[in-house]
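What follows is a single chain, given as C-alpha cells, in the form predicted on its own.
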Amino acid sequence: MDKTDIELLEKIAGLHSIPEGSFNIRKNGERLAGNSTSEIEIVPKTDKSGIDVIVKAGVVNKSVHIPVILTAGNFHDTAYNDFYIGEGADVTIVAGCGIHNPAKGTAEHDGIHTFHLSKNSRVKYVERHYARGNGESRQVFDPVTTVYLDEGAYLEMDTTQMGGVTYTERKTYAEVGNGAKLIVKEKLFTENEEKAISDFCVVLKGKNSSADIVSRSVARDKSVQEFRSDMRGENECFGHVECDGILLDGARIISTPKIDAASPDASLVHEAAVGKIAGEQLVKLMSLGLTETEAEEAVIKGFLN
C-alpha cells in the first residue's frame, strides 16, 4: 500500500496497518488483501463482484474490517456484500469507503449490502464515507442496504459522511422481526454544491419489534440535503424517527416523513428540526476567546459527535 492508501484507510476505518483476524480490503475494484478465520469466514463471490461474510453461531467479541478505497478517476466500482450472522453471535463490522480522485471525471463506489441476522444475534456496523478531489472531479457514493432481523436480533448502524462527497443517495430497507431492534445513527456533512439523499424504509413486522432512526446533519454553502423516511408498524411495536439539521449560508435541507400504523398496537413517532446555530451559543464560545469561525466549527463538531 502507498501513502494515499494508508491515509484513506485511517480516515474510514481507523487502520494504520493490515488488521488481525478476518478482513477484506478492496482497492479500485480488486481485492487488495484479505483473511478468514474459523469463526468469521470471508468468501469472494463467483457470480459477481463482492464477498460473503459468514459469522458462525455463538461467536462473540470479534470484529471484521471490510474497507474500500478508490484512487483512480473515471472509475465506477460496485460491490455486492452479504452478511450472514449466526444465532447468538455478537460482532462489530467496520466498513466504509475512501475516494482520492486525481482526475477530472467521476469516481464512484456503490456498496450493495444485505444483512441476515439470525435469532438473538447482535451486530454493530460502522460505515464512514470520505472523499477528496481536485476541484473539477466528482466523488459519488450510492449505497443500498437491506436488513433482515430475526427474532431477538439487534443491529446498530453508525454511518458517517465526513466531506468531499459530490453526490450520494443512501437507500436503506429493513424488516424487523419479533423482539428485534434496529438502531441507526446517521451523521452527515455537506458543503459547496454537494447533494446528499438519505432514504429509509423500515417495516416493523414482529411483535415487540422496535426501530430508532436518528439523523444529524450540517449543510453549508449551496449544498442540498434530502431526508426521506417511511416507517410502517404492522404489529405491536415502537418506532422513532428523528431528523435534526443545522443550516448555514445558502444551503437547503428537506425532510419528508411518513409513518404508517397498520396495527392498533403500533406506536410510531417522527421528529424533525432544522435551523441555524443559536446566536447565544456563538456569543458564549466567543467570550471564551474563540473567533466567530472557531466558535461555529466547535458547535458543528459537537453537534455531529
Contents of the next structure:
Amino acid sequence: MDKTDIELLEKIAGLHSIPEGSFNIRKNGERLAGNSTSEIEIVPKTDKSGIDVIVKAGVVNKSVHIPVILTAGNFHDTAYNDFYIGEGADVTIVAGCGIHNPAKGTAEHDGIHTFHLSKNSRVKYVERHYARGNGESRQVFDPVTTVYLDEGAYLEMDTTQMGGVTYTERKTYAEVGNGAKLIVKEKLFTENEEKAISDFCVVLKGKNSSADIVSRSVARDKSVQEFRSDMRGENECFGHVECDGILLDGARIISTPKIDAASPDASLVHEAAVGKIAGEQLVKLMSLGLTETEAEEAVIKGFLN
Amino acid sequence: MLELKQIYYSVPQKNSDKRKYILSDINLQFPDGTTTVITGHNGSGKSTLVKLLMGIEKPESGKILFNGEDVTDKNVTERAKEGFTIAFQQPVRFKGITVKNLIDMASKKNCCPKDACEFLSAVGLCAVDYIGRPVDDTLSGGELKRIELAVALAKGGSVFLLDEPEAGIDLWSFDELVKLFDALKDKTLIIVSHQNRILEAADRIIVLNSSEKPLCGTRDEILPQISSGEGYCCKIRNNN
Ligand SMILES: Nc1ncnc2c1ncn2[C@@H]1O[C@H](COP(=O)(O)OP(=O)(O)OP(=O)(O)O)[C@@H](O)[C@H]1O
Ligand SMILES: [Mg+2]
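Could I have the structure of this protein in the form predicted in complex with the partner chain, to go alongside the form predicted on its own above?
Next comes the full complex, and the chain you just saw is listed first.
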C-alpha cells in the first residue's frame, strides 16, 4: 500500500491500519488484502469479480470492512458483492470507494451489491464515495443495490458522496417483508459540472413493513442532481420519503416522487423541499461574527454532518 | 454610548407607491452600563429597531453611533465583531447544527463540557441533556428561546440586544432570567419586553408607538405612565 492508498482508505472507511476480523480491500480490480473468519466468511467469487460475505446466524456486534480503491485512470472496475446475513445476526458493514484519477480518461467503479437479510437480522451499512481527479478526468460511480428483507429484518443504509465525483447514477431496489424495516440516509454533495442521479424503488410487501428514506443534498456551481423515488405499499405498511436539497450558485435539483398505495392499508408520505439556504440562518450565524461565506459553509456542514 | 440619530425606516406598501414608515425621526441614547427596556404595542417597531442596531436592516436615513463612531454602514458580521450581540424574538432553527456547534461558533473555540455548562445552566438548561441536540424542530419553543440566550452569552460582547427573551419561558423561571440580566448590568443591555417584572428591572424605559414619538425616560418616570395607560398600547393604532 502506498501513501495514496492509505489516504483514500482513511477518507472512505476511516481506516488507519489493516482492520481486525473480516475484511477485504480491493484495489484496481484486484484483491489487495483480506481476511475471513468463521463468523463472517468472505469468499471470492469464481465466475465473476467480487465476493460473497456470509454472516453466520446469531453473530452480533461484529463489523466487516470491504473498501475499494481505484488509483488508475482509464479503468472500469465492476464488483459483484453478495451479502448473506444469517438469522438474528447484527453487524456493521463498512463499504465505500475512493478514486484517485491521475489520467485524462475515466475511472469508474460500479458496486453491484445484493443483500439477503434473514429473519430478525440487523445490518448497518455505511458507504462513502469520494474521488479526486485533475480537472480533465472523469470519476464515475454507478452502484446498483438490491435488498431483500425477510420477516423482522432491519437494514440501515448510510450513504455519502463527498465530492469529486463527475457522474453517478445510483440505483437502489428493495423488497421489505413482514415487520421488516429499511432506513436510508443519503447525503450527496456535488459541485462544478458534476451530475448525480439517485433512483429508489421500494416495495413494501409485508404486513407492518416500513421504510424511511431521507436524502439530503447540496448542489453547488453548475452541478445537477436528480432524485427519483418510487414506493409501493402492497400491505398494511408505512413508508416515508424525504428529499431535502440546498441549492447554491447556478445548480439544479430535480425531485420526482411516486408513491403507490396498492393496498388500502398502506400509508405513504413524500416530502420534498429544494431551495437556497434560508436567509435567517445566515443572518443568525453572521450575528455570531461569521462572514457570509463562513456562515454558508457552517450551514452546509451541519446539513450534511 | 450607543446613539440613534434621526433614524427613518420604511417598507414598501402593497398596491401603493407610498412607503409605510415603521420608524420616523427616532433619536435615542443608550448609555454604557445601563439596562433599557423597550416596550410598545405589537407592530410598533421594536424588533425593527433591534435589527437596525444589529445591522441586519439598514435605516433609510439617519445615523447609528457607537462610542462616537458612525457604524451605520457596518454589516452584521462587523457589528458582531464590535461587540453587538443579539438574541432574536423568533430564534431560527437549523438542520443538523447542534447546540454545541452554535456555542462553539459563538465563543470562537471548541468548548469543553464545563464551558458549555456555564452558558446553558445560566438559562436553566442542563448541559448534558442539550449539548448534542440539533437546533431543529425537535426543540420546544421555550427550549429554543433559552438556547438562543445561552448562545448570546457564549458570544459575549458589550451591547446585548434581547428581543422578548421571556417569551415562551415559564413564569417560574422569571427570577433566573432577571438574575441573568443582572449579571449583564455592566454592559449596554437593551431588552424588548412587555413584562412588568422585566420593566421593573430596567434603568430606563422606551415606549415605542407607531403613531407618535417614542416615550423615553427613567424607570420611575415611565412606569407610572404605562400603568395609567398613558402612552401605551391602549391608544388606537394609527400608523399610516
Ligand atoms: N418587510 C416588511 N414588509 C411589510 N411590513 C413590515 C415588514 N417588516 C416589518 N413590517 C411591519 O413593521 C411593523 C413593525 O414590526 P416589528 O416586528 O418591528 O414590530 P414589533 O414591535 O417587534 O412587534 P411585536 O410586539 O409583535 O414583536 C409591523 O407592523 C410589521 O408588520
Ligand atoms: Mg417584535
